[in-house]
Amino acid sequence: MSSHPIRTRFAPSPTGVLHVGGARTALFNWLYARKQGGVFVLRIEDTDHSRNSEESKQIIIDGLHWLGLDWDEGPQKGGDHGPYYQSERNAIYEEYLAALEKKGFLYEEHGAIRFRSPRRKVLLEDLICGNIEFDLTNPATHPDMTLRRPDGSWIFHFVNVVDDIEMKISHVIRGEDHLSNTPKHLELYAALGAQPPRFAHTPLILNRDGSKMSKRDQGANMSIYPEQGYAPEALRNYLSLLGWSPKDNREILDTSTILELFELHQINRRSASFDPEKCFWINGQHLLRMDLARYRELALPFLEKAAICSESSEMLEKVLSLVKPKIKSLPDLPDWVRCFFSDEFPFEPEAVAKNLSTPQARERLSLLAQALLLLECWSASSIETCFKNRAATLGIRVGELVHPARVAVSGRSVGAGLYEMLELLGRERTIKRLLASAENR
């Protein structure tokens, strides 16, 4: 590690939901700090009392916890550079304001404290955007900025810079919408005699139609992802690809691989397009590839919410292993597995009408149940053989037994492999359900 340790920060304002753009900013800061063996700081910029709320603070903290972005310093962790809520740092801001006043940079106007711009050109050496020169010599295009409002509240530009100095932030990685603020910040660093951090402004996240992604747009609110059954590792994967990509164009990446490959200078200047369908697909790929223990961990809240419980841990794992390759979304899981754990499950009316409504279909189920009752070995392969033999005897396609049987035992027209399902259900429950449908439907 260098003599100047890497310190990044995520500094959200608690004024509403955690936006997907904010989550990506946090992710890039976290990745860079972790990659460089540095420190990731969480700071809550809550000086705007009229818009801040305790609920929003909790939403941010919960969202970062869920996403797996652990911070080294900040709320709930502490650290040597706190407090980590700006609302608790007033004495520090007073000290820095006095320093600027002593140097002759401040004046009062209509009760507000303003910063007297030195009127120079400022060069920003951005790690993503390259070198950009800002001409701050014209008061018409660059008026003196307010540091403190007449009511005593602080302006973002001032406290943001003070905190980055105090917290020894080495790299400010933030959205490109802050690019226009940076020359103001560089002026303040110079006036305070402080070395500015390295800046890296990431591209904006746009909707597919090219419009800027707002809090109300599809996929923008981070709180929807746990509810919709997304795996945090899948969302980390997708967010990392919004503006960055590995050189080999792989799309399904675990976090350790992203950490290994991530470089700030590889972040693209072009705006990133948020594609909800691509995000959903990447989540499905992660669900498909993850080990059963992790899958079960993510699945349990959805099963518990649907009041589905298994007294047998072994049975639950067998069921999850069976349905896992088929399911694209965890909220769908209860409908796929309810029939394994309860005899009380709904029947899809369309499936019943199509597969169980005729006397012929019901008679076939009765004959199938009789054949299954005589099986010596209750296994998927022997069940499959029984189905094929019974279909041959009846002179019908095996599908004409498979589809009615599936509806009879699960209430649904789609599901996991039927023969494997029946093996797990067991002989007694299978035959009971086949005969119930043969008699009642």
Contents of the next structure:
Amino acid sequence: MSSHPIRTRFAPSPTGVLHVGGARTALFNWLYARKQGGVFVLRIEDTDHSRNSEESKQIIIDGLHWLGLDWDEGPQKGGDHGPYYQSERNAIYEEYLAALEKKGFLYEEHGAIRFRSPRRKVLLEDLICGNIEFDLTNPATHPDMTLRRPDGSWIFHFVNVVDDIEMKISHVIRGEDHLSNTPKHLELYAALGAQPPRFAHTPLILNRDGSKMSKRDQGANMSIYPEQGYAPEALRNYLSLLGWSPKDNREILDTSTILELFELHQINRRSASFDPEKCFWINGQHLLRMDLARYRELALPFLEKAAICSESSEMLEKVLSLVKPKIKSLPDLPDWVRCFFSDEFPFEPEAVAKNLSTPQARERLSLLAQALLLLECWSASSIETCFKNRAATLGIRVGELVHPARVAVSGRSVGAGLYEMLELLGRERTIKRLLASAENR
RNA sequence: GACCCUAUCGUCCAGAGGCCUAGGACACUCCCCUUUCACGGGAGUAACACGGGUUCGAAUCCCGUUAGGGUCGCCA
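Structure of the form predicted together with the RNA, please, following the form predicted alone?
Up next: the whole complex, starting with the chain shown before.
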């Protein structure tokens, strides 16, 4: 198409959190660049000295790393258009300011440097919002913008435009909160004699009730997702669906599919609201569908944190593949699997009360243990047969054996398939636990 | 207040004049499967903000109203 290479950028200011809206903006920029075979740039807009710190910058970098949005140029990566921190680009801004000065666009007021608007109508051809004309002829409604403060520090509009020119950004994909700023930016491009990039303003993400999403709202802060056991690929999936869709009712999409189907101009013009429940569901679907190696990778930190360690990696894999189809959230994992790796596990009081409190139940456990002791082959299917036979002999439903046994062996009333659990646990531990419960509880 | 954007189930998305008695998904309710919890399958509740046009015909086009959001900073 164009002879100009596609270059997009994510240009956050370090505020201490990576907001979910910012993450989505970054995702769209990343998707577009990757889809077009272009370059994705990360630039940190840290001109406001009062509120930026190393930690804040690190939070953004960590968040993007976690989300899997790798940049081609930027912090930790370098590139031909650096530096990528605005705080280090002073000389460049001075140069551009001098150019504007020379052309007579600037004037000073109270020590600040301001841009004299040409006072014209400005047409924005937005890839998402369409053509919008802004009338900037009235100074009362559109006052001249300030470019530089009396203390020498720079204002967003100016440095943002200068950097986009210098970094040869071809597509500015950003939140709709910048839509009304764009005519000002267009004035700057014109004044600098630069060709403006294509703009694409995405609708904002709101809360479920339609209110503006602040960093404190549920789900707004990206740092909670790794902690809560979300898979980055699931978040990419959910975020991509806020304002965009593949149009064919598919919802669970891996990133390569999104890449294949994503189109900038198909993004909605309607603001979306963030639904934590749906996000959770999408994550669950990814957890369910991912392969065991990936599952294990995501699960490991949660097991380590709970001080659960496996005697063998083979055992770990067996346990994980057993519970994987059942579990919806990785933070729940330790409670589900602790009983496989240690004899020290808590008994849920309600589960005990319901299933182990009667002498009858304890009697059955002990009978069950005797039967299992005699089993010639310790496999899930023969264990199942044994349970069923036992139940038939006692004239009860299998459930009346299964539920107490589950609690005796795991302390819990919910879990994976019991017969498979027992097979994995081994005969010795199974019988020991059945008898312990038969006697004590 | 001015300017800009938006308006389909509670939520996300489909719908770009007749295929719409509006489709899918989350959530919710019920049923089936099942040793539990899940998964899976089935069913159900639930929406075109309102008012005018245009048209033989409008969720879809136009205008207005209302509502929500955004911007109007020497924040980004």
